[in-house]
Amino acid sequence: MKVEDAPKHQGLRRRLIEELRQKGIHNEQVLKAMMEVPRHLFFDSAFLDFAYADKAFPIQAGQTISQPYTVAFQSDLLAAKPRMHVLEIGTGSGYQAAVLSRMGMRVWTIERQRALYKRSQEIFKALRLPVKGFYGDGYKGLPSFAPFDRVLVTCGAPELPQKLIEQMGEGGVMVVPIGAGSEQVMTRIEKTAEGEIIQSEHGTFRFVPMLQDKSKAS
């Protein structure tokens, strides 16, 4: 995969980082990484003209990613740390992923669909990111790898995923939106030192649905 940046697209993204400023996204760790990250490798030729508007976009598979300013606010909930480890549920395109690597986080990320799987780890691998991607059910997590400091859900789970919450380390943080309809709470879970659990909610949002216990797409 050969990667283009050209002058335009860093135009387009400095655009659109100014736009997620006005939004009131301040961070400047992810505003610096989301201008870094040169978000049109994560959709097809045809349709690059829609890479740098603040709107989600379907891809493969039925899914979409996600509009930048959901990536920045998830990514600014999240409160992660360079070198934390970060388990991400739902890799989707790889743009949030790739993000948060960019932000220095060691990244596990699992995807459900072969076809966004594979293609995520070409573009991973085109960015030189070290992003560890693994086909998968994300309602497991990655037992072996845990516990994680940080653990970012991309799409919209129906209830708190309670293994999701075993893997989480001391003082870890999840930020997953809760909700059975077609919209969802954002809700941020803290998990004490003590082992108790925080939890706080922070706007609605659309994600498609989490899937639990359903065959994968070959």
Ligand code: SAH
The other form holds:
Amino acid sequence: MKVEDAPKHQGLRRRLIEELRQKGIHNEQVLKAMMEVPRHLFFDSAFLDFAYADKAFPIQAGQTISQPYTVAFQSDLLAAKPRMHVLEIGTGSGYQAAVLSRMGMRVWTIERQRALYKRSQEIFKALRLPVKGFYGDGYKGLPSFAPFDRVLVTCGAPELPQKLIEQMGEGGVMVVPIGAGSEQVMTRIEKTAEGEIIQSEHGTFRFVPMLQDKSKAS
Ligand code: SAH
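Given the form predicted alone above, what does the protein look like in the form predicted in complex with S-adenosyl-L-homocysteine?
Up next: the whole complex, starting with the chain shown before.
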């Protein structure tokens, strides 16, 4: 895969970052990483012109690349610091994982659509991002790599995924959109050193659904 990031793309990206600021995103680490990651590379070439609008967009396998505002919002809410271990559920295009990696986190990400898993692996490699991608079921998490400091779910979970809570370390944070319908409530879960769970809600968003294990799917 060829990495082409022209001044035109950089200019469009600068405008997008300005738009995110105006919409209330003030986390400079997040904005810097989004300025650095060429979002257009996560699009099929025919749709390059759509890459820097603040909108979600269809990708392969009937899925979507999240809206830039949503990526910024979730990244901010995660309150992650460089070198933290982050587990993402729903690699999709790979864009969100790339942003977290660019922010200095160590990222593990799981996708249940093989085509998306494969394509995202190519992009991570082309951008030289050390993201560790897995093809599998996000409900199971990655027990052999746990505990994680942060867990980010980028598909709509019908309820709190218990196995992922188990894989959070002490002081861990999970950001997960919860809701079985077309809208989800952005939920932040904190696991205290005593193992207590503190839950807070942060507005409504729209995500594609978190689906069950393919082997069990009808
Ligand atoms: N973070 C992505 C957003 C992709 S949309 C991005 O930046 O582009 C959400 C993704 O979650 C879809 O690709 C969908 O296939 C995936 N998904 C849904 N249920 C899943 C599950 N149980 N395990 C892993 N991935 C899942």
